[in-house]
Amino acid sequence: MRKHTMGLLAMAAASTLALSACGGAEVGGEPEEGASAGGDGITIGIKYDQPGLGLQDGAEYTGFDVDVARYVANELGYSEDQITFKETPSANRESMLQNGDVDMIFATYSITDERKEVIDFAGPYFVAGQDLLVAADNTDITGPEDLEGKNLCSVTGSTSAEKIKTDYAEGVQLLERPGYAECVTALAAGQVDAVTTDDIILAGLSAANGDGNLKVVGAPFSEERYGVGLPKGSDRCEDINAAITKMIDDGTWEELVAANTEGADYTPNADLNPPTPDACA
């Protein structure tokens, strides 16, 4: 995938809003009555601490998940000023949907059967793979099989932490933190040997670090299908899937991935991306 300049990010964002404004009535029509932002708006859960995916910087929100959320929301009939972003930590995502704190979630939210028992998903809109972030000069860790006896950091409540506990727990010391920024801090301080989560998240963290001292191992060992989290019984799935399909078909998806991972040596798995949304239950 070609690399884009930061100028393209602005162009892609403008293109996204323009395309969305043209197509909103076709996919979603008018906003649903009683949305949690007050009946004429929508509240969307995102991450606040994931560079390149979901990042809060003052009043600004940036990243691939954020851009996809804006595109989809506009296709559903919501203008930019009707969108309210709310932080949704990994461990709280299901409860926030169940409690009505958010209307939908775009937060590197892997679709799993366990989660589908309590919430619904639209999508997926991206397929990542779990990988490892290590110091740039580390030659000992080339994959999960090298983790025995190592200190590893991941985020509480994430599927990455659960997978390590289940499949690679023997001899691995797992340090769990509330956010990935804390894991990167621990890695930079030498408190852990590696950080594990999805490859696109690690690419964003590596790019944001900016000093070349970290690298993504590049040996993914899972498939993480990012979906749009919805309350159980939501009637928005079909419209969201139509918006995702349109975003892929019109080329916006590819531009947003490239723009939000610029500065990292990263290309999504072409065998899995862009994905086709699942049929709604």
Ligand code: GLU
Contents of the next structure:
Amino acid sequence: MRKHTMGLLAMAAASTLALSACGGAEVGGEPEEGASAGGDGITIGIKYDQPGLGLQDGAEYTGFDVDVARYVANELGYSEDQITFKETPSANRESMLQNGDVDMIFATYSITDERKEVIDFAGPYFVAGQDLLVAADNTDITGPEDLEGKNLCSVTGSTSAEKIKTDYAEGVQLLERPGYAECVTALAAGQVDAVTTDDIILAGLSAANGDGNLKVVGAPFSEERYGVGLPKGSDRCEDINAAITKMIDDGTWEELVAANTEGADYTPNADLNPPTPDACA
Ligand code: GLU
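Please show me the structure of the same protein in the form predicted in complex with this ligand, now that we have looked at it in the form predicted alone.
Next comes the full complex, and the chain you just saw is listed first.
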């Protein structure tokens, strides 16, 4: 028991030292492969449960965000084997950047003023819109104005949950879950009437889980500009924006969108895509 406690203390001390020494992603004194800032590699935050965007499938990582992350990392001088992917759930993204757990995040991460107070963004590299996922035979929910008296599921720490709480709080029962896949389970089980988040996320989930029994309403009610999350004061923003611009100009962006939305009933809003990156802070 005593030994165990000592071991934990020593581990805590070691990791505190490691963190203060280089801000790297070392846990319990064990350096991770392709460790963070200071090492040779780069640690990139992605989603693990969003088909078509960021999905962990065994040792494979797939999706549009993952492909964009690989392209950008490559432009920054990192080869594929220097990249370590790490899961960054919606609610943990800012803190994981602040703690040095990840070097950059590509995870359907909307650029917002509130988030910009604590982290920086490069991009945007894509623009989605908040929408609703309902049962295929549902006819009474055609947009957010029909949510009165309904049970809705969204994810903690997302702009989607935030928007429901600020704009549609009256009469809507909001169930918050750590990830969208849990919300789809709740919808399939009839525990909620709808799931709300970005249309591209809902399209991917519906294609992967729905057996045709779920549908995206198709009436987006926000603009979600996906940025690359960076620690505050990062010097990578300009280079990332240059990489995004190159990716759009050389046709890769279009190819990646097409490849990752294949089989999903989804077309990006052509008025807003592809976007032009914002000036860096
Ligand atoms: N794009 C929204 C956000 O950044 C919703 C999707 C997500 O939770 O990743 O909050």
